[in-house]
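First, one chain by itself in structure tokens, the form predicted alone.
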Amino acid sequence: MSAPAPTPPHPSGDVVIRTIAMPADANANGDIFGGWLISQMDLGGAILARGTAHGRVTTAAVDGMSFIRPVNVGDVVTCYAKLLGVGRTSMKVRVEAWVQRYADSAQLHVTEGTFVYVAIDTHGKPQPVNR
């Protein structure tokens, strides 16, 4: 088993959503549910994802999910996208998610992974990214 990437220091590529972790949002342990959290970063790169295609877009596959640290009721969770690549209808996007927690000012890099979009037209049908 090879060890895990190491930590960026800072977060790349845009600010594409900021919310605050909820109590709902947890699990028993009280710390929040990694399904709420891959919400929060598909919103995010689907946000850069449709600004490129300058219309609706869906997300056809995420890969490399790596979760680092938990996320705790009360942090401030701040998603950062970058465009890695544009296809003929298709983009991949890298979503970093951070956090600031209740009583800190440090950012933690929480997870990342790749989100990959498809440009759709009114039908729901793959169309070419209108850049």
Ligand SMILES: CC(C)(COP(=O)(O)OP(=O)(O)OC[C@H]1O[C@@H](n2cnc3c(N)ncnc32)[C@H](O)[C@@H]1OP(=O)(O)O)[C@@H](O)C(=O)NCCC(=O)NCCS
Contents of the next structure:
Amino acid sequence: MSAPAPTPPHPSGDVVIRTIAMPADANANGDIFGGWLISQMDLGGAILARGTAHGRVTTAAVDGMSFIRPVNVGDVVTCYAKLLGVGRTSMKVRVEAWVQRYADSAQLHVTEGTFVYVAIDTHGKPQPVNR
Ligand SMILES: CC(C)(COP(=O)(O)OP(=O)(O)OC[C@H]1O[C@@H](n2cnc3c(N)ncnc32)[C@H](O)[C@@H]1OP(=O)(O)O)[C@@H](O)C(=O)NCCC(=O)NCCS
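Starting from the form predicted alone, produce the coordinates for the form predicted in complex with the named molecule.
Let us now look at the entire complex, which starts with that chain.
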């Protein structure tokens, strides 16, 4: 079993989502489902991409997703997003999730990944990013 990846001292990027992990999002062990966390990160990254494209976006790919620490029921989960690059129709966004546990003011880095969003028109077809 390998040790957790080194934690960056501070979150990187803008706050895009802040929520509380609820019991309905937990698995039988009492930990939060990875899929729930990915969906929060995807939503957060999409908020940044939508603001960048000034229009609709869709998720094209998710790369390098690392689950570093578990998320517990009751944790305050904050997602931070940072624009890494813009192509013709696509945008690459780095998303980090950090948590604050009960009775602890420290933020812990729990997850990170890189999401690719594509700007789309009303028919769902790629269109140039309109910055
Ligand atoms: C994303 C989607 C619109 C791309 O459509 P497409 O016809 O394949 O478009 P293109 O091949 O012209 O690619 C468009 C851009 O996306 C990028 N792209 C497409 N697939 C990609 C992938 N898997 N990884 C990284 N970039 C990707 C291309 O490089 C291109 O970028 P650029 O214009 O900046 O150079 C289409 O595949 C789609 O609708 N996918 C489903 C999206 C979805 O439902 N998401 C929610 C998942 S539940």
